[in-house]
Every structure is written in structure tokens, then in C-alpha cells.
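The chain below stands alone and is given as C-alpha cells, in the form predicted alone.
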Amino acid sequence: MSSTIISSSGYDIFIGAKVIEELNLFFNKPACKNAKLFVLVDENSLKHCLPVLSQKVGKIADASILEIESGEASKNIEVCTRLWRALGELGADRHSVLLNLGGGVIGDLGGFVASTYKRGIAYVNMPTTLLAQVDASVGGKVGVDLDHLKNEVGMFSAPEAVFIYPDFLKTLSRREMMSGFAEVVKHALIAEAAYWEFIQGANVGDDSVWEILIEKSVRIKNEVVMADPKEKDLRKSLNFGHTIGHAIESYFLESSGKSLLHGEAVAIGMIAEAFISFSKNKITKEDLDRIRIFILNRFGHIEIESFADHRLLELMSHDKKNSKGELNFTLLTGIGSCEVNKTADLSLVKEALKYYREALLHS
């Protein structure tokens, strides 16, 4: 089966079993053939993914490898500084290329490092997690966290290409796969009711559905991004579940308790923000119930103590979509449709957090 090619703004996204061949062709182009190549990995992609590429892509066998620790804790300016220094010490010039081989953290961080080193060198994304394959690697957003605030420092900077090889997903735990599946759920809820119906029976443990989910989600995200590349309006629809979800993710990251994966936090955010949508008479009680039951059945219920609400609201106040001191949300207008730039007062947001906290009582 040949790879699927989706054209984005100035670059192509390759999906499928043949993308390693496409990667070989890409690195044999004149602009890349003589360029010094660097590959950014974490301990997981170093172990499970890099050996596959090294055997099949000659350029990678000669590349310089840069390694960071996996996880959101590495997505900060201190790690960037270490990588900028390493690039300099290893002789990277303005014609060099950085291949980001890993999940969302690798793509966000690596893209930011490449886009700022010597005022910008070329970078390529090869996402290895479902979260990165269906969402994070596409769209040209790069950046890092600051004091546990998600993506507080960053820019819009497109890769030269994105290569999505579904077989890499075989190395992931179910928890990591489900984290990525949360973004699939988001795409369905904001954009296509038929996709929502399809994922009702989708099993992320079945590799026969991976390419379907990846291609469909990438097409949805790509259409939104191409229509609004700098997030002036429509692109904010991709933030459904993220205003509350990012705050929850940051809260767990800064606390001494257990950490949450990005998709796990977004799953909580989608239930809470669906409740806000219902409270503003934008979706029916039936839609709210379907969303809550589906997400709880697949992601379980995470305990969030009521004393966390004050800090969560503080974290939400830093969300980049906010305007004039008001919390800004993307809200559903039905399953498969949404609207952006909608505000909610603090009392309703607290009510939404309470709704999630007591979600099992509604089931």
C-alpha cells in the first residue's frame, strides 16, 4: 500500500507503511543531501524507533543524535539551551536539518529549537505516538512551557515535511495510545458527527484502525489550520477541552501527586467544557450524557479535589485565548460542530469542575 500524502501550507504530510521510503527520497533531495543531519530523540524513540530508521535510511546512519528525557518536564527553556549548545558544539550551521523523532514534546521542543537556532534551521517531524501522529506534529505550532504553564513561549513555524509511520505505535502502552485517542475524540466532536459515530466502535488496540484514525484526524486538523494558520478565529476550535484540560495538566505537573498525560487531562476538559456548552443551551442533555459516558468508559475517572479549583482557575487565567480578563472557550453546538470565542464566568467554570468531579453520580 502506498503512502497517503496530505498537502498543508508549504509542506506535505506522508502517512502509511511506505513513509520510510518517502523519508529516504526527501533526504536525497539537493537541499538535504549535503546538509548535516541531527536527530532529536528521547529514551523511548532512541530504543524503539531510531534503529528502524538507521537500517533503512542511509542519511540517518550518519546523523548526530541529540537525546532528552521523555515527558512534559523536559519541555522547558533550560533543555532548549542545552540543545542549542550541543548543536553549536557539533557544528550545526544554517543549512543543517533537525529530525524530531518522538512524541508531542519532541515535536514542540525540537521545532522551537530548530526555529530559533541561528534564526532558524530546517526541521522535519516524524511523530512516534498516537497523540503526535493525529494532532501535535501537524500545524506548525512549536514552543515550550514556562513555570508549568503550557506552551507559554513559542511561535508558528512549519516543518519541511511530516512523516507518519503507524507501525511505531506498536511500541506504545495502552495508556499512551488512549492519550492520543483523546485528540481523536476532540476532532470528532468539533468537526464531524459521522466520525464520532465511527469512533464509538473503534478499538485503539486494533492496528487495522490506526491509519484510518490518523488520516481522518490529520485531514480535519489540516483543513482548520490552512483556513486559519495563525489562530485568529477558526483554529481556536482545536482547543475544545484544552482551556480546562491544560490547567488540569499543569496542576498535576506542578503538584507532588501523580502526573497526567496530555490526553487524560483533555478528556477531563472535554467533559467539563461539554457541560458548559449544555449550561449555555448549545447542546442537549442527551448529547452531554453521550459525551460523558463515552469518555468515562474509555478514560476512567480522575479524582480532582475541590480545593484545587482556585489554582485551576488561576492557571486558566493564563490561557492564550483569553481576552480582556475573561476566560475564553470553544463550545460545542452539537456533536460534530462548535463555535469559538465564547466566555464563561468563574461560577460556571467551578460548576463544570464540580460536574466532572461528580460525573460518576450522573452515570
Ligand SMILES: NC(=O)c1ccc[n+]([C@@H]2O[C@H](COP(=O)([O-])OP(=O)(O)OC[C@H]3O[C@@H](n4cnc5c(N)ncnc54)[C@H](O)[C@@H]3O)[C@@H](O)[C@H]2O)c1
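These numbers were taken from a predicted model, which means no experiment stands behind them. Positions refer to the first chain, counted from 1. In this text, rigid core is short for the largest set of C-alphas that superpose within 1.5 Å between two forms. Compared with the form predicted in complex with the ligand:
- With the core held fixed between the two forms, residue 346 has its Cα displaced by at least 2 Å.
- When the rigid core is held fixed, the Cα atom of residue 179 travels less than 2 angstroms between the two forms.
- With the core held fixed, the Cα of residue 237 is displaced between the two forms by less than 2 Å.
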Given for the second form:
Amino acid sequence: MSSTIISSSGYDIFIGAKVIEELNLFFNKPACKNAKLFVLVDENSLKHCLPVLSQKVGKIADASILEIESGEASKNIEVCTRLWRALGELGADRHSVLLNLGGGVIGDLGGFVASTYKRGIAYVNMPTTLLAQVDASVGGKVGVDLDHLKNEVGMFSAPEAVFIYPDFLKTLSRREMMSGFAEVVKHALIAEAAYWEFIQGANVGDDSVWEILIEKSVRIKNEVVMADPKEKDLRKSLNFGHTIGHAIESYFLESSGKSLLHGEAVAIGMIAEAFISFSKNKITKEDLDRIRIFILNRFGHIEIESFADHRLLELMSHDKKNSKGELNFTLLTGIGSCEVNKTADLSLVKEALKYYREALLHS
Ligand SMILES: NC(=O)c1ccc[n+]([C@@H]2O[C@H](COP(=O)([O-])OP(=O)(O)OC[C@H]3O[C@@H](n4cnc5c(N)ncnc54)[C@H](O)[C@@H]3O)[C@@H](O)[C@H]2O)c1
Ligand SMILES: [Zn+2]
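Switching forms now, from the form predicted alone to the form predicted in complex with the ligand, please provide the structure.
Entire complex below, previous chain first.
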């Protein structure tokens, strides 16, 4: 079997067990053959993923390895400065290539470092988490956080190519897998009823479905970003579940105690925003029930105290997408379709939070 190739804006996304061969071919191209290669990793991709490549990709043997600490806390400008210096000290020139081997943090940060070093050097992505494989690796957004503001500094910048090797997921924790699966659920809900039906029976622990999920999701995300490369309108469809989800993610972060992964917060957001879609007569009660039951079944129920509502609404209102006491949403118009730029007033959003809070009571 050969690898699947999906064309994006000016670059290809390779998916499957054979991508390692594609990576070898890529490094043998004239533009790369004599270029100095740098590989950006964190301690987890260094341990679990780099050895796989070292064995099978000749060019890796001569590469300089740049390591950062895992986690969102590394996605900042100080770490970029350290990496720009390291590139300089190790002799990177304008023809050098950076391979980003890791999750979304490595991809966003490495893409930004490469795109700015000497006004931009070539980079390729090899995403190693499900979230990065189905979401972060597509769309050309790179950047870093500024203090507590996520993705505040960055740009659109395309990689030379993306190589998605599903087997890397073998060492990923169940929790991280499920975080990526939330984006898969989102892709199905906003774009394709048949995909939604497929995931009803899909178990993310079963490696035989990984390639299907990755390919389907990458196709859906890629279609959306190609139609709206600079995030004018259509790309907002990818925000389904994220207006409420982001607020919940930030709330858990600031009220500490327990931290939620991005996908865990988006799963909550999708139930609440499906409720808003239902309240505005865009989806049926049956669809709402199916969405709630499936997501609760896969992700469980997270308790969010009612005293959090005030702060959650405040967090949503601060979001640049919102104005005039109303909040902006991407709402479902059925399972497999959606509409962007729909507003809901604060009282309906509060009702949606209550709906999630009491989700286990609905039958
Ligand atoms: N650019 C975009 O369009 C886009 C889209 C979505 C998310 N993002 C960004 O992606 C980031 C989140 O990505 P993420 O969820 O991949 O987080 P992450 O990069 O922090 O990875 C999650 C954890 O998994 C570990 N890991 C990575 N690969 C592994 C493997 N194969 N086996 C075992 N452990 C492994 C990492 O070291 C880390 O501890 C956020 O910063 C977010 O802003 C960007
Ligand atoms: Zn997301």
C-alpha cells in the first residue's frame, strides 16, 4: 500500500505507514540533499518517535537535534530566542531545513521559528499526536503564546510538506488520544453525516481505524482552509464547540486544581453549542440527544459549578469575535452541516451551560 497524498495550498500532506519512504525521497530532492537538517523534538517525541526515524531515514543521522521541554509552557518567544541562537551556533543557513517532530506545540513553535529565522527557512512537519495529525498540522498557522494569551503572536506560513505516520500514536496516552478525537467528532458534525455514522463504532484504541480517521479529518480540515486560507469566514466552521470550549479551558487553567486538555473542553463546548443550535431550531431534539449521548459516552461528564457561569461568560465576551452583549457561534444545522457567524444572547448561553451541567439527567 502506498501513502495517501492530500494536496493543500502549495504543499502535500502524506498519510500512512509509507510516509517514512516519502520522507527519504523528500530529503533526496536536490533542494534538500545537501541542506543542513535540524530536528525539533520534546522529550517525548525524542524518546518515542526519533528512534523510529533514525533507523529508517538516512539524513537524520547527520541532523542536529534541538530539544525543548514538552507542554504548552514552552510555546513562547523566549524558547524561540533560544532556538534561533542554537540554529545560528550550529551553522544553520538560509538553505537549512527544520523537521518538526512532535505534537501541536512543536509544530506551532517550530513553524514559527523556521518562518522567522533569516527571514524564513524551509520546514516540514511530522505530527506525532492525534490532535496535531488531524488538526494542527493542516492550515499553515504557526506561532506562540504571549503571557496567558494563546497563539497571540504568529503568522500564516506553509510547510514544505507534512508527513503523518499513524504508528506514532502507539505511545500516546489514552487521554491525549481522546483530546484529538474531540476534533475528529467536530469534523464529522460540521461536515459529513457519513463520517459521524462511522465514528459511532470507532474505537480510538484500535489502531486499524487511525488512518481512516486521520485521512477523513485532514480532508475535511484541508477543504475548509483551502476555501478560506486567511480565516475570513468559512474557516470559522472549525470553531464549532470552541467558543464555549475555549472559555472552559481557560477557566480550568486559572481556577487551577484540575487542568483540562483542549479536546476535553471542546467536547463540553460541542454539547453546549449543540443545545444552542437546537434552541434556535437548527437541529432536531433527536440530533441533540444523539450528540449529547455520544459525547458523554466517550468523554464522560465533567462537573462545572454554577458559580463558574459568570466568569465563563466574561471569558467568552472578551473573545475578539464577540460584540454588543451577544456571542458569536458556529452552529449546527444538522449532523454534518453548520452555519458560521450566528449570535446567541448571554441568557441562552447560560442555559446551554446549565444544559451541560444537567446533561446526565436528560434522557
Ligand atoms: N496551528 C494550528 O492550526 C493548531 C490547531 C490546533 C492546535 N494547535 C496547537 O497545538 C497545541 C496542542 O497540540 P497537542 O495536543 O499535540 O499538544 P502537545 O504538543 O503538548 O503534545 C501533547 C503531549 O503529548 C506528548 N507526545 C507527543 N507525541 C507523542 C507520542 N507519539 N507518544 C507519546 N507522547 C507524545 C507531548 O510531548 C506532550 O506531552 C496547542 O499549542 C495548540 O494551540 C495548533
Ligand atoms: Zn480545537
